[in-house]
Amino acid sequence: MLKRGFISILSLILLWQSLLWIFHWPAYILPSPWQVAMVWYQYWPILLKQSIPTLTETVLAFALAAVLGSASALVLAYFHWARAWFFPWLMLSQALPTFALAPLLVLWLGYGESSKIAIAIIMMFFPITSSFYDGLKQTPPGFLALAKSMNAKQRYILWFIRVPAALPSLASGLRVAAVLAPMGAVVGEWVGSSRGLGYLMLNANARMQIDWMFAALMAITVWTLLLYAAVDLSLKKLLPWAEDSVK
């Protein structure tokens, strides 16, 4: 997997440089990979410093979204009335564009970490909830029939049969959320912030420092891949019985 990832990155860099050779775009349109690499080499302390707020917001938002999304899926699966009342709100959270909500959340929650975390949670909430809820609805019928034949109560069926069977589906939702989490934090930083990679990109855009924008974008990409890898590895360790589902 590491080898394939390295080959993919190398292919992307070659394609990037080839476009510059073919179309002769100036640096203010598309900087070369070498220019972006030089920004990383010369100013990596600044990139690292601005990465810390974004990473903090990302990790906190991911943890909160995992808890809230899982709890919401359990409520939907256990209470019939919740599906009629809560599910439309779940759909509404995705129908409204996050970019449209971001300015309001910054206005209500301020320019600190709270608004960025809230924006990221909104982006992750639906995939986590819907994936886990789908898994809870697709419990193997044989398991449920056996539990009912033993007069098991619904809450025990939920916790000891339906939840373990749905964990691979929850894992899929968490993987999707791991990719969306940094994006949500950066969107919040674009709307209003005084630090972070999104803030760095805004400043670079105002100064037409396109190489800096690409360097910040590459930093976001690296952190996103690392977060995904950490979540993926953790899920494989925690769900050894569902190896085929979590590969």
Second form
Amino acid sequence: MLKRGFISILSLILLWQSLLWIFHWPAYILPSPWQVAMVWYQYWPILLKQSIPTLTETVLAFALAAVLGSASALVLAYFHWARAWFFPWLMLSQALPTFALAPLLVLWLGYGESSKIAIAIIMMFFPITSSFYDGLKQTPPGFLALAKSMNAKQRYILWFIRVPAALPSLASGLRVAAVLAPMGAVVGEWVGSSRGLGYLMLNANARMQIDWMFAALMAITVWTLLLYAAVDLSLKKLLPWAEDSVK
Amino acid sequence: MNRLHSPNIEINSISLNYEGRFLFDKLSFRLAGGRFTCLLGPSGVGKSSLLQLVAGILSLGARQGNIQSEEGLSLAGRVAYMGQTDLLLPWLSVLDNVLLGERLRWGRRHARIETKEKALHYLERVGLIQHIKKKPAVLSQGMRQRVALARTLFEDKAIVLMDEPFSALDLVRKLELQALAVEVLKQRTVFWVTHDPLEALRIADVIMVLAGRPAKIIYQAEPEGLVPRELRDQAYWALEAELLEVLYRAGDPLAC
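Next block: the form predicted together with its partner chain, after the form predicted on its own:
Following is the full complex, with the preceding chain placed first.
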């Protein structure tokens, strides 16, 4: 795993460098890997400092979206009327382009963190809700028949059978959300902010500091991968019975 | 187990129509109280559907007629069901799987002590007392069916409905579990669906064969001898020949 990752990254850097050797693009179009590394080397305290607001927004938004998404999936699965009334709205919220909505949210919620969190939540809400809801709908019929033969109450069937049986589906929704979360925060920062990695990119872009753009981009990528790994690992710990059957 | 009142069950002229075809049309028969009735028949004839009708868990099809105990009461709340697969919840331990009914009826995550002792008692009877904390995934197929049997026993119902419970097991495990089931389910009204005539011969007080479309009971026998019958029993082999003949003639239900 580590070896493969190392080889992949190394080949990517090699490809990047060879493109520069062949086409001789100037640094303001495509900086060399070396230049980007130098930005990291010299200015890592700034990159780290600007990561903190972005990461805070990301983690908060992820937690809130997980709670909100799960709750709405439960409501959809348990109440028939909720399905008819709310599912169209859920679809609509997903059909709205978040990128276009972002300026409005910044206008309404201000330059601070809350607009970024709101944008990230809107991006994550649908994948979490729909994957959990799908799982809740697909309880193995044998379990339900067994429960019925035991004179089970509907709410206990939901709580003790349908919810646990749907947790692996919720987990895949959360994995998708973990990748979307930093993107949501950065999109919010692009539209208007006074700090964060998105703000850093915006500034660097305006000043044609493309090496800075790349450095910030890499920071976002690394954080995204780390967040995904953390979520993936804790889900595997929490749901040992949902291990992949394909090893 | 004498405190259990295991009633006769009357199946009164039930019809089941599924997608425009009658699986059963005014089918009537009686299950003897406190005895093992095994139902045989070609696959696809509706054995499992019939069992699920009795269990009150069949969700498909339009139906008529009624199924009740001899006193004219509904069976609801007096039935325990064990399916073809063990239906163990993978996230629960062996003990919690046995206690499942308690959770689903009362919402208790932690059972009361006497309830737990009852579950432990049944787990001991099926020989799993050493494994109560394990998750189903680490158990063998045979052990999983034992857990399912303990869960069925824990429900402590006078009527027990078994849908090919041991069909996935190898022969030795199967013989073992049949003997165990006969012992622990003694004096309950047991309705046991199987595709295996040898299983029926080994454990049944009454054997019925369901065949045709719409399906009818075309054969009924009450083999002699104490259950579980031993394979070396003479009567066993004589009846086997007769039973196989019946099943052979019953043939493919789709051809009727």
